[in-house]
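One chain follows as structure tokens, the form predicted on its own.
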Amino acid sequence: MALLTPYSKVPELNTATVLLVENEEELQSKLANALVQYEKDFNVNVRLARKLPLPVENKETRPRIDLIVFLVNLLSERSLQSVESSLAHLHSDCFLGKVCFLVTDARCGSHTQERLVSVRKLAAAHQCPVLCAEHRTVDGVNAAAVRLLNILKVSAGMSPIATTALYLSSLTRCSVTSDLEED
């Protein structure tokens, strides 16, 4: 059982591909459609997994991963030991900025804050972003999708050199606020 690695592969010209990884299969299917339909000016490839690790079986015909996205449905405490579990099958290089966790259902009572609060102390343990997202509403869906794109845009690294580095790590510093520090 394999680590999965960041840059073991050859990237494709314009092409980025963002494997989402969801235990439920809840938003999976339908945040993969809004990604592929969105209008952009490179190609994406768009991978579905429960969990990790990926079968070995088709290692070799793989492309590049650059963007692992795990959805969060904050209503399952399934869903959120899945990604717990999937995260000790990743090299640590993904983890510079080649990773990112989409939570849904933040809104919906005290347990899902519990669970959004342990979402968040993994992010910042591992230096990621957090994003909320609407699942129920194709206006939500979509407005996951194009944060996902901006992401991916820079993680395959096709944005300029100059704004990379800042757009990441804004990102990573959202992730991390005063009250997780304090524990």
Second form
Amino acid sequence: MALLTPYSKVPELNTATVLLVENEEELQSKLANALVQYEKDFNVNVRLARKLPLPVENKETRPRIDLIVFLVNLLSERSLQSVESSLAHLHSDCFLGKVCFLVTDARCGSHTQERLVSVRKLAAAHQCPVLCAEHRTVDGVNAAAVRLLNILKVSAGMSPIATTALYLSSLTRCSVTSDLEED
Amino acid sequence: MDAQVRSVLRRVIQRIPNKNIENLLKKWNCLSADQLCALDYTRPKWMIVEQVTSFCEENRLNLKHITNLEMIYHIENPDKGVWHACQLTEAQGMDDAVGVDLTQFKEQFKAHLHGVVRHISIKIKKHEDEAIWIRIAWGDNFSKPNHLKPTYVVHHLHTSYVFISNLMAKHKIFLCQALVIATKHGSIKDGHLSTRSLTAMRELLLRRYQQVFPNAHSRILQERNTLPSHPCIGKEHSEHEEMRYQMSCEAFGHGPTPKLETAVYRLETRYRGNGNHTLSDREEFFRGVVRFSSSSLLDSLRHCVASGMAEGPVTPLLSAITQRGRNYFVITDKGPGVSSQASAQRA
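Return one more block: the form predicted in complex with its partner chain, after the form predicted on its own shown previously.
Let us now look at the entire complex, which starts with that chain.
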């Protein structure tokens, strides 16, 4: 089974690549547009995918991926299931600061709360951060893009202070407190 | 003008929104220019009705003119009421292309119906786009034709499709016989397609939408990707996406689709789940009805397939809507396909 590995390719100069994985393919294009427009200091490449594993045909042309973002729509059960099955296709090296979860619709209804708890448990088990985003307005999408760019900068090694992705992830990783465990 | 004529006129005018009345009356061409100017369309409807009625009385118009007005209204606004499609089969004559011409059709149709029903009023009009509109007011042996509930029939002469609206069951046999005789076919059968919009029905059956046929170089995406995406954004699954879009367009057409509203599947199958034992051991059918509704059903189904919500290839149960041109299906246990012998009545 071909796993997606983070360090198998040489990085490009002044470029960072982020992979957005989303089952519904709605938010990812808006987010991609915001990401490429916001960053002026370095080039941002965005790859859009529906799920992992990625098609083998693109392996040669695909640049090195610095950050993998899983977009989960909490209103849909299928979204979460797709992410869970995609996680199996990542090499374990990826989880050292190169994976991040972005959830949307966290405030809409009761089922979303349960799913949010599962996402947080999943993220805590893999030591990854969880971001909550509001995707229905332009401002919300832009805010999410800015936050992702901050994480991307560190993951791609562009941060001026010597912050590594691993260090950042140990600060930002999701933690599951004991009262959530009891749910 | 007697009471019946007045009530028909009143009914017609009341149905039309005020802003459309002017155009309609102009097209009708039965009121003089002065009378048309004198009408004030901002007044309440009942005033307009009264004014028009009085003008019609001045001009000594009779039932023929009023039914003409009603017909013009229906031809301009075909998407009112519920329409059902029927198909003529077993074309007679050596060559299908011979067909029937308009005068022959008119004569035969009227002759047959006048022969079997004592009191009946038939009006036939040919519209520009080769469609024949027929308005029938039915009476019986004792009563005059009822002009308040006319049946409308639309037929395109060189096709085998007939579209019917507002037909009562007791008159169905007369109409079917007349159509079969007048068009020189052997029989007529139910098309299992009913919608509110005649335009959608015609587009679907007469294939007036953009169909996509499978071929080796199936790439209609060049037209589709009109939004230039940023060069830095790349799609991993673009091939799959293209394939899905191609599949969806093959099943449901490309571009704007006919606006169907519902599709109904009646199940006459046995229950086959593994959970509930009381249901699964029965001999009789587990009857159920699955109904899809949408403001534009074919668009929704196409989006479901193109976005991956429904897994491809498109199931023949759904693609039969466009391929066979129907929206009422009966599914039986005999096979995975669609039963072509629907014995139940129209939805």
